[in-house]
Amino acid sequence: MSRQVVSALIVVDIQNGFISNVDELPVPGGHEVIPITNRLLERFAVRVASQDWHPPDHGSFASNNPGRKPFETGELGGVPQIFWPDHCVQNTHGAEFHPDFNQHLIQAIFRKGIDPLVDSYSTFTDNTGKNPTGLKGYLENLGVRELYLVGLALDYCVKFSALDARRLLPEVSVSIILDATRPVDVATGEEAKRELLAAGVRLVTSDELLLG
């Protein structure tokens, strides 16, 4: 008898700094991904959830970089950089999850971007690739063989989790659910979504996986 596929569900970065809050940063459309996320959740065996929790002097701000303006580019940790306006900064209104994301459903969570002197778009690791989050290794112990991710925003934090899930788990099938996320920018998101299929990377949509 075959043994059933674990599949996981990894919910990126449902924020308030990400949807609500217009003075962080806000991604267009971004509350739309929160109720098809929600009806997803039930479907999976493991769920997991991200947070940005960057501390208030963490480089990646333009503010913490005197005479640098949001969406600037340069570098930081020795990797190039944007220059983000501040947002999801730790213990703060901005940092928490959306509250309409059911986020009791969520059976881990990890954090991300704590290190004032790198970036960290990705749940796996930090823009450097040097510091874990310990998410591999969750995933590994529970012997996911599929992973889907939805959250915020497509071009950066989705996308980079995405590329690094078929980096760091070549056996494990990588998708993304697209009407589950929202890019920060239209152009940039088509960009993503190249890359994202370059590397082996599926696109998919809710339909396929509440309809199936």
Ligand code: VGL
Contents of the next structure:
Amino acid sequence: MSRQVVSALIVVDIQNGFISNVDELPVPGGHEVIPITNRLLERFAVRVASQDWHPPDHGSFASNNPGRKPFETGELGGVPQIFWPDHCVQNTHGAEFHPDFNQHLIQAIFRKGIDPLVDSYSTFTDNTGKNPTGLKGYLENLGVRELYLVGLALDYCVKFSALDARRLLPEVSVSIILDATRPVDVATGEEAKRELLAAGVRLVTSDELLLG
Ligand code: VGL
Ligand code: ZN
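Would you mind generating the form predicted together with the named molecule now that we have the form predicted alone?
Next comes the full complex, this chain leading.
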């Protein structure tokens, strides 16, 4: 049986540092997205994951900005920045995929947030909109026409990945599977949904994909 449309699932940052068993940057309910993500993976031909992968001296950490506390705002790399608690430091437990996530189904991993001088929420480019990760070309080479996003967090990395997908792959349909994502904060999560709809991102639920 051949499918007419190549669909890809992008699993964003399902890492210990964003799940509440680790004291880094826990996303409320973050663990709940894992079983749904695992079931969804089996339905997709193209299966990619991203990994937030910061060096210990990353400029997005409040701890590396004297006088700044976590969740205060400032600037990094010439663009607005929220200063975060230390999270997802390269080669630490916080940066590893959560053990319940079925990572053996993943075909390619794109790491981001490596440059200490600029943050990277999107899986496509850093927060200046430059310095591509290579994901765009990867998806184009495979002829992907439909992109679905899940993971953490809806109001940051999932949102900016979806907006970049609209910007960089205008011919591709882009959907976020809402029950397989969670926001850091409920209010910014709701704001993100409005922005995403306005940009032409579809907001769907997993039962549309898992039933039938
Ligand atoms: C993220 C804040 C900082 C995310 C990553 O994965 O949404 N949020 N780094
Ligand atoms: Zn980060």
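If you're wondering where the values come from, they're calculated on a predicted model, not measured in any experiment. Definition used throughout: the rigid core is the maximal C-alpha set that superposes within 1.5 Å between two forms. Positions refer to the first chain, counted from 1.
- A displacement of 2 angstroms or greater separates the C-alpha positions of Asn21 between the two forms, with the rigid core held in common.
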